[in-house]
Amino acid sequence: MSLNALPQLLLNGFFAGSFYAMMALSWGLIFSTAKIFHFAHALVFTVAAYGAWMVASQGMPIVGTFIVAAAVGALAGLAIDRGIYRPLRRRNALQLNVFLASLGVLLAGEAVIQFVFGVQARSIQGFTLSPLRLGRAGFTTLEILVVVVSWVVIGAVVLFMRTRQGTAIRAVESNPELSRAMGINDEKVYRNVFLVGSAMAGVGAVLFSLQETASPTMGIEPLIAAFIGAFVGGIGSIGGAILGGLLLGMMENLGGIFLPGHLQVIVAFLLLFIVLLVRPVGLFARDTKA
C-alpha cells in the first residue's frame, strides 16, 4: 500500500484506538480489581446491544438508545457478579475455576440470544451518517460520535475514580487484605466496579452496532481488543490501558501498509506477544521489581 495513505490509516487508528482504549479501561478496572478474567464480558456487550437494538427500533432517540443501553450493561454485569463469581469467591474458588465459569456463562448466554432473537444480524437506526474530509483522509459523522463518545466516557470514569468510591477502588485493588482491615467493604468495591466497567460495555456495543450490526457472537471481537490494550498498556494504570487501547487500534491500522486488510489482526497479536517479551508488566504500568 502506498505512503499516500498514511494520513488515512493514522485517521483511522485515531477512530479504532478511541474506542479500543474505552473497551481496554471498561475490562482492565474489573481485572484488576476483582482478579477475574472476565470472559462473559462479552455477553454484557451483546446483552446491551440487544437492549440498544430493542428501544432504538421502538423510535428511542440514539442518546436514549445509550442511556438505556448503559443501564442494561450495567445490570448485566452484576448479575453476573453477584450470581456467579460472589459465590465462587466466597468458597475461594482457585482462578480457572473461575475463568470456566466466566467461558460458561458466555458461551449459555450466546445460545439463550440465539433462541430468543434468532441469528440474523440486527442493526441499530437513529444515526445520520454523512461524509466528512480532512485534507486527503474520509471519515464520517458516526466516526466522530465514536471519538467523542468514547472520550467523554473515559474522561467520566477518570474522574469517577478520584471521588471516595475511586480511591476505595484503588485501595482493594492494591491489598484487598489491608483495605478490608481498614474498614473498606470489598463486596462493595466489586459491585462497583462491575457497574462501572459493565455501563462502558453498554455504551461501546451501541457505538460498535452502530458500524456493524448486533449478532450474538458480537461481543467476542471487542473483548479481545479490550484484554490486548489492557495488558499492553499495564494492568492497573487506568493511563495504561487507555494508551494501550490507542497503541492497538493505531498499529492494526499503520499494518495496512504492508498487510492486506484481512490480516490486519495479525498485528494485534503480535503487539501483545513482543509486550509480553519485552516487558510482561505492560509498557505503561510501574515495574513493582524496579
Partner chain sequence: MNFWFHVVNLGLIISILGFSLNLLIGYTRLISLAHGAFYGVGAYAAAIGALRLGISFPWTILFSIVVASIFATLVAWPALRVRHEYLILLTLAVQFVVTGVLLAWTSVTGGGSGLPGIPRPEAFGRRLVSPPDFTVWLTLAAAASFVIAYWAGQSPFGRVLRAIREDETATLAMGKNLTYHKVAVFTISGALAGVAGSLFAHYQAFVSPRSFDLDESIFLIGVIVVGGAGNLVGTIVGAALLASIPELLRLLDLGRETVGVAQKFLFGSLLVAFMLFRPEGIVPEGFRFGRTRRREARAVGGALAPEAVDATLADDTDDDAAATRALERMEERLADSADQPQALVRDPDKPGILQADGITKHFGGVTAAEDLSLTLSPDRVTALVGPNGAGKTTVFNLLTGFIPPDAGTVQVDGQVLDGLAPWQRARMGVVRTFQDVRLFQQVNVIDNVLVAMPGQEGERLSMLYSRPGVVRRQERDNVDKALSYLEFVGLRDRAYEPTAALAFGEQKLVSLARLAASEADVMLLDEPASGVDRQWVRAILRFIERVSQEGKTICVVEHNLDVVRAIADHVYFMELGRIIAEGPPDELMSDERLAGIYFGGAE
Given for the second form:
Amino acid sequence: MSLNALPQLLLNGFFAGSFYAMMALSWGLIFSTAKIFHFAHALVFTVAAYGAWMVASQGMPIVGTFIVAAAVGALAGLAIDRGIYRPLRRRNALQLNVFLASLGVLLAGEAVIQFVFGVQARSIQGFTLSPLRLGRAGFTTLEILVVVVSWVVIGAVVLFMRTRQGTAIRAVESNPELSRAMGINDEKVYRNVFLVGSAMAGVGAVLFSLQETASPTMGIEPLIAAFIGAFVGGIGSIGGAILGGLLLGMMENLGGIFLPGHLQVIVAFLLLFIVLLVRPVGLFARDTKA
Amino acid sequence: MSGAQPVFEVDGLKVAYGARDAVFDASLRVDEGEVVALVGHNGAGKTTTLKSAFGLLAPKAGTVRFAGEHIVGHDTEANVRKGIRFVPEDDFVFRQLAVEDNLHLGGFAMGREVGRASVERVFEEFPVLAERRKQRAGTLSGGERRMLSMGMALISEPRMLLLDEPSLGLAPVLVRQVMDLTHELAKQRGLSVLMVEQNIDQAVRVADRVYVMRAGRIFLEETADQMRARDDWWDLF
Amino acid sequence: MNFWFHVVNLGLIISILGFSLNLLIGYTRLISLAHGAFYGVGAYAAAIGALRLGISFPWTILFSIVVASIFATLVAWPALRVRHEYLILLTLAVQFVVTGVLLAWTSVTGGGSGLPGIPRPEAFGRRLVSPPDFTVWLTLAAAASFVIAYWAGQSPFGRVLRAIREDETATLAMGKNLTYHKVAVFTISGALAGVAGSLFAHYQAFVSPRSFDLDESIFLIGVIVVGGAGNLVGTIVGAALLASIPELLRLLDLGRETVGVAQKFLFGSLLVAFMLFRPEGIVPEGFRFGRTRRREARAVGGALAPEAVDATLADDTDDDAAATRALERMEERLADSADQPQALVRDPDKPGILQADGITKHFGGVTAAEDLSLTLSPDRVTALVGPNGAGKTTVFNLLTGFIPPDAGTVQVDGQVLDGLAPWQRARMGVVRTFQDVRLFQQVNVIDNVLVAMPGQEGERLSMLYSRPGVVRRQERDNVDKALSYLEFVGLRDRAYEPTAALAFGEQKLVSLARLAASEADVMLLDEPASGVDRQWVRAILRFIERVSQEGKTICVVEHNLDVVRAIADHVYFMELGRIIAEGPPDELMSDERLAGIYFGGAE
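Hand over the structure of the form predicted together with its partner chain; the form predicted alone is what we had up.
To see the whole picture, the full complex is given below, headed by that same chain.
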C-alpha cells in the first residue's frame, strides 16, 4: 500500500482509536479496581445494544437511545457482579476461577440473547449519515458522532474520577488494604465501578451498532480491543488506557502500510504480544510506586 | 487513673490466619485520655491484635468493646463512624493520590459532613501538608507522610486511635515529634491511644501503661514507670 | 448406530486434548486459552503433511506430534515471563494469531474453506471409513495418551508441577528448576494435542479453522473444569459429558438452531455453576477409584479450590495434645537412635561451612545489606538478631540467591555460589525455610517431603519415558525415606493426609522434615518459632538441636529472644543492613549500646 493513503489511514485510526479508548477505559477501570478479568463485559455490551435496538425501533430519538443503553448496560454489569462475582469473592475463589465463571456467563448470556432475538443482525435506526471530506480523506457524520460521543464519555469519566466517589475508586484501586483501614466500603466501590464501566460499554454498544449491527456475539471483538488497549497502555492508569486504545486503533489501520494483507488481522495481537514481553506493565504506566 | 472509664476493652482475643494462629490470648483495656503501648518481639502478634480489634481481621474468639458497646464483627466503616481510627505501620498513605485527596479519603467513611472544611482544619494543624496539598503523597518525605497519616485519622475527630508502629522508619528526632504529638492528643484533647511500638524507649516515655506480648500472648501489664525502672528489657523479648 | 460411534469417537479425541490441557491447568495451574490453537497446529500439520508433503499415515501422526510440541515449546518461553492474568492474554493472543493465520494464509491452509480430502488411514490392509472402524484405534490412542499423561502427572515430574502450582517460590527454594518443568509441561502438552489433532484430521478427512478457534479452547477448559482439574479420570468424565450433550440435544428434535443455542447455554451455565458450587469438578484431584496399594488421602480441595483453607482445630487443648504427641514421638526416636541408622544424610567429606564476604545490596537509595561478612559452621547454632527492618531476612535472600547481591561472595566448603539461582544453591547444600512455612497445601503431607529430595530421575521427562523401571524403583526407596523423615518429626501417621488439614504447628514440623529431606548441609530457618504455641516451639527447638547434633549447619532468624537464648551459640547483631556485633547471646545482651539500638534508646 502506498503512502498516499496515509491521511485516510490516520483518520480512520483516530476514529477507531477513540472508540477503543473509551472501551479500554471502561474495561480497565473494572479490572484494575475489582481485579476481575471481566470477560462478560462483552455480554454487557451486547445486552445494552439489544436494549438500544428495542427502543430505537420504537422510534426513540438517538439521544434517548444512548441513555437507555447506558442504563441497561449499567444494570447488566451490576447484576453480573452481584450475582456471580460477589459470591465468588466471598468464597475467596481463585482469580482464575472468577475468570472461568466470567467466560461461562458470557456464553450462557449470548445463548439467551440468541434464543430471544434470533441470530439475525439488527441495525439501530435513528441516525442519518452523510459523507464529508477533509483534503484527500473522506469520512462520514457517523464517524464524527463516534469521536464526539467517545471523547465526551471519556471526559465525563475522567471528571467523575475526581469526585468523592471517584477518589474512593482510585483509593481502592491503588491500595485496597489501606482503603479498608480508612473505612471505605469496598463492595460499594465495586458497585460504582461496575455501574460506570458498564454504562460506558452501553454507550459504546450504540456506537458500534450504528456502524455495524447488533448480533448475539457482537461483544467479543470490542472486548478484545478493550483489554488490549488497557494492557498495552498500562493497567491502573486512566491515561494509559486512553492512549493504549488510541494506539491500537492507529496500529490496526497503519498496519496495512507495513504488513501484507493477510497479516493485518493479527496486528492487534502482535502489538499485545510484544508489549507483554518487552514492557509488561504497559507502555504508559508509571513505573514506580512513588 | 482512678475514676477514668475504660473506653476500649479487648477480652480473650484469639486470631488466626487460615491454619496459622497469630494471637492466642490477648486482653487489654484503654482508659479515656490514656496512652497505652503494646510492645513485644516482632511476630508476637501485636499488629494482629490491633487489626483484629479494629475489624480488619475477624477473630476466632474474644470480644472487643468500645464505649461499652460490642464492636467485634463490625466492619471498619462502622467502627470509623463510631470514632475509632487505625493507622497501619507502613503504606499508610495513598502514594498515587494527592495529599488533599488523601485527607478526603481519611474522612470518606464519615459521609459528606467531613468535607472541605475539615481538610482545611487539618492543613492548619499541619502547615507543612498545606504547602504540598496538590502533590502526590508518594513524593513526600517519610516524616511528612507520617504527619499525613495522622491527619487522615484525625480528620474524623475520633475518640480512639490505634497506631501501628508510628516510629517505623523515622529518624530519631521525628520519632520524638510523633510521640509528643500522640501524648498531646491524649492529654489535651482526651483521645485514647493504643499503640504498638518497637521503640520501647520512646513509647515508654509517653505512655501511661504498657502491655508486653510474646508469642501470641499478653503476659505482662505494667505502668510506664515500672517499665522505666527496669535494668533492661531483654527478658521481655 | 454409526451416530453413537461418532459420539464416542469425538469423546475420545476430546479426552486426549483434555489430558493434554489438564497437565497445564490442573497440575501446573497454567491457564491456556490457546489449546484450540495447539490442537489446530497438530491437525493442520497432519493435513498439510499428508496432502502437500507426501507423508503417509502413520508418519503424519509423528509429524503432528513434532510440530505441535515445538509450537507449544515456543509458546512456553514467553508464557514463562508473564504473570497469571497476563498468561490469559498471551495465550488468547496466540489463539487469535493462529486462527488468523489459518484463515489468511490461503495458499497453504486453504483459508476459510479448509483442507478437504485428507486420506483415510489404513490398518491391516483395510481402509478405515465409517465411525465404527475408527473406534478401536481411537480407543487405543486415547488409552496410550492417558498412560503417558498419567505417568507424567503421578511421577516425581508431576509432583514438581503440583508444587509449582501451589507455590513457585517454595519450589525454587527446594532446588527445582522451574523453567525446565514449565517448558517441559508445555512440550508434552503440545505433543498430546498433536496426537489429537492428527487423529481428528484423518478421522474427519477435512480440517477448517473453525474447529480450532477460541470457542474450542473454551470448550476444552470446560471439560477440565467440569471433570475435575488435576484428575485425568475426571477429564474422561468431563469429555464424555460435554461431548455427548450436543449429540443428545440433537435427539430431542428441537431443530438445528435451537440445539446450538441450548448447547451454548448449558455449557456456559455449567461453567458458572461449577465455579460457584463445585470448583474441584465432578472428580476432585484427591479422589481415587477403588482400593489402592497405600492408604490414600481423603478428597482434597483440588487444583481450583479456594486458597485459604481454615484448619479444623477443635480447640487449644487438642492442639496442645497434638504438639505433645509429636514431641514425645521425637523423643522416643531419639532414645533408640543408637541402634538405628542415622536419620539424616551427612557427607563426612563436606564440613558444611558457609562463608559470606562483603555482601552488599542497595535498593535504589536504600541500603539492604552493607559489607556483610559471616561464617556459618556446623559446630554452633547461629542466630541473626536485630531490630525490625535490620535486614535479617534479606541476608537469607542474599545467601540463597533469591536476591542477587551488588557485591560480595558466598561460598560453601570452598565452592563459590555467586551468580547461581536459588535452585542451584539448594542443590549445592544451602536451603531455607520461610516465616509462613509455604508448604504445598493441596497435596498430601508426604509429597511435601518427597518433592524436596535431590537427584530424582523421575523429574526428567527423558528418564520418565525411557527408564520407567528405574524411576519406579527409586520412587519406592524415596517413599520409604520420606516416611522416615516424617517419623523424625513425629508425623509419620499423617503422611497420607492432605497438608491443608494439618494444624499450623504440624505444618511447621513438616516444613522441617522437607528441609531435612533436601539433604542440604546448611539450613537457614526464618522465624522457626513464630506463629505456634509453646508446646510446638518445644518440638521445633528439639528438632533444631537434634539436626545440629547430627552435624548440620544451622542459622536462624528469630525475634523471640527467649528462643534465641535457648538455642543459639553465636549471634550476629544487625542494624540497618550491617552486622555491628557478634558473640554469644548473653554477652551481646549485656551490651548497653545494643540495648539502646534494640529498644530505641540510642540517639
